[in-house]
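Single chain ahead, by itself, as structure tokens, in the form predicted on its own.
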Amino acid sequence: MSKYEITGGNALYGEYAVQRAKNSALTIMSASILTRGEVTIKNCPKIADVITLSKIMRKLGAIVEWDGDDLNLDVKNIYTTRVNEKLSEQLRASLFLVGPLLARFKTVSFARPGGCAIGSRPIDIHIDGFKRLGAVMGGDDERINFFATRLTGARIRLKYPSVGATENIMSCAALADGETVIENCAREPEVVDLQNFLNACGARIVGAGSGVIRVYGVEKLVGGVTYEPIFDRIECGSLLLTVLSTGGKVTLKGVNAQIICNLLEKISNNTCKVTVYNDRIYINSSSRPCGFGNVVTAPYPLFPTDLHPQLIACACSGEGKTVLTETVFDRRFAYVDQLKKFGANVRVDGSDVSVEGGRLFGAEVFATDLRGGMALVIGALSANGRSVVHGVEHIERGYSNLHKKLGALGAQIKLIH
């Protein structure tokens, strides 16, 4: 295992280039299978999840190679639709391969996916969508198999606006016969990004970003496409909360402020000054943050669950009260006991996390999931003294070269393998 050694108490200054979106890159990589050709993802984030998915796709027969910051995929010669179980256990996003493989080959076999232990994330919404498109399910407790002689468009109403299910069904329906209507679908910007990529490859999809998506099935998609995903709004939000917590003056580059309005509103009402100009966000924080009041996580465009731990970590280092209600994941609280080691006054009551801000002090803590790990980094950077954050491999799943990028801003952070 790797760890960060962090000496906190330093304000951050400089420019920070926000990476392309993790959650877009993974779905676009998977959806490239529909093209039966070659796809280039420009400025693809070099994070652990992308590397793991690359290994899984190579096991299927794809050629996946880096060219600088671009990721080239050649999926012409995929020869198996059995998704490797050992690798997929490490990555929940391996589930995004199911829709494209089923659409192209009419069969797929996959193990139940892994990922962060942040609560129950059932895949029944995915399964129901595939069945409604005409697939038949089999398998056992370890693997799930789908078969179809033909996929036919259908009207599918999701019981919950699941991002993954929306994207998986959308990809699968792209090659189905006729029209598919997905109702109560997720509205996240990454869903719009996937629609734009698929349409660039010849798909006919409209409505992403709204509550209803219409997919008009086509016979095939074409390769030879170069596509750059949108910016990573969760990394952007994580850095804004970091600077609010530590103090300093930082410019975040390559962003679209319109799709993080909910977070910007909460930060702008705090103790910092936030300015937006073109694709940049300027944050100037000169004092400790105050409490955020009542915050509720919910599907987009409301406050994202993937910024829940980071916001709580920021609140711990400030003054005043924050109460966050988690409505998406039922076990996203493992980080709380670790924040307490910094001296944070934070507690969990059911689905609520309550914070009374105060001073934090260096501690040795252990990350158990991606976003909770980032919260511990924020806590360590804003604490007085030296901290050690274990479990960096969880953080590296979503943040590329975080220690180098923070170090360039003046943070005292060192990666120890």
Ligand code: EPZ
The other form holds:
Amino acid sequence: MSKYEITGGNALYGEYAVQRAKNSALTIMSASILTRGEVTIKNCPKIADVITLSKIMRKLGAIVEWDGDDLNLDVKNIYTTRVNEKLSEQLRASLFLVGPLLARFKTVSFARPGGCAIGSRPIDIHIDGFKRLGAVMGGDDERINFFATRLTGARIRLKYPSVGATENIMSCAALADGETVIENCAREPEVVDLQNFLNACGARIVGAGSGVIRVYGVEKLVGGVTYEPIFDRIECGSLLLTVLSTGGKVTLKGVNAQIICNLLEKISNNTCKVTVYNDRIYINSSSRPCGFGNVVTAPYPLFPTDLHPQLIACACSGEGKTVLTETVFDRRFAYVDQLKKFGANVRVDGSDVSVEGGRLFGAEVFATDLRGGMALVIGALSANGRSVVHGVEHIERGYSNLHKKLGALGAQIKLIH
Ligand code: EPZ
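To complete the pair, please output the form predicted together with the named molecule; the form predicted on its own was given just before.
Following is the full complex, with the preceding chain placed first.
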């Protein structure tokens, strides 16, 4: 177990290069299987989830190698469609391999994904989509198998705009016969990114980003594509909330402010000054955060659930009242008890998290999930005195070199293995 040793109280100054999106890279890696060729993901984030998915894909027969900051995938010789259960237990996103494997090989076997620290994480919407495309399901309470004599386009209405299910069904439908219409689908920018990647490989998909996606099945997709994912809007939001909390002046580089309007509005209505110029966001924070009032998490384009813990941590370090209602995941509150160790005045009531801002003091805390872990880093950076944040491996799943990037801004943070 690695840990961060952090001495809080420093304002942050300088430039921060935002990584490419974890949640694009993972789904594009999986979808590359459809091309039967080679794909390069430019500036792929070097994070634990990408490393774990690379291992899972190598066990399927793919060649996955880093070339500097680029990730080269050669999926010509996939020789099994049985997804390794041990490794996929560590990575919910391994589920995104199912659609592409089913589409290319008409058969796939994977471990029934368990719940995780943020919720039960069912996969019924994925399963229903594959069945609507003509796949037959088998297996037991450990593993799920799908096979299909052929995959045929269908009209599929999702009961909830699930990001993963939208992406899995899109990828599977790309090689199906005929047209698939996915209604009530997720509108996240990472879904648009996947559409753009698949179309660059020869797919014919339109509508991503709206509530209806149309996929016109094609014979095959081709490799030889180099694709750079969009910026990581959750890392960008995490940093904005960090600087709002610690104070300072930071330039976030390599971003597209257009796709995070809802977040920028919340932040710029607080006590800091936010300006946007081309692919940069400047944040100037010279006083403590005020309360955010009522915030509700919801599917894009509303406030993202993946910034819920970070916003709460920021609110705890400021003044005033915040009540956040979490509507996406049923159990994403483990970080709250840890925030209380900093002296935060925060409590959970059903799916509401209520905060009365105040002063925070150094503490020893334990991360149990990725975004909750980032919230604890924000708490520690804003607290007076020394803190220890255990469970850094959770945080490294989604943030590459976080301690080095924060240290370069003046944070006193050390990684202890
Ligand atoms: C993706 O997870 C992201 N992960 C999550 O980011 C993100 O929080 C989530 O979308 C919501 O935006 C990746 O892209 C790798 P969902 P996903 O399916 O696809 C329910 C992070 O920190 N649901 O949109 O698993 C589900 O239980 C991670 O980067 C069903 O009921 O999320 C949840 O309540 C965390 N049945 C809601 O939908 C299903 O078949 C949203 O889940 C699927 C989902």
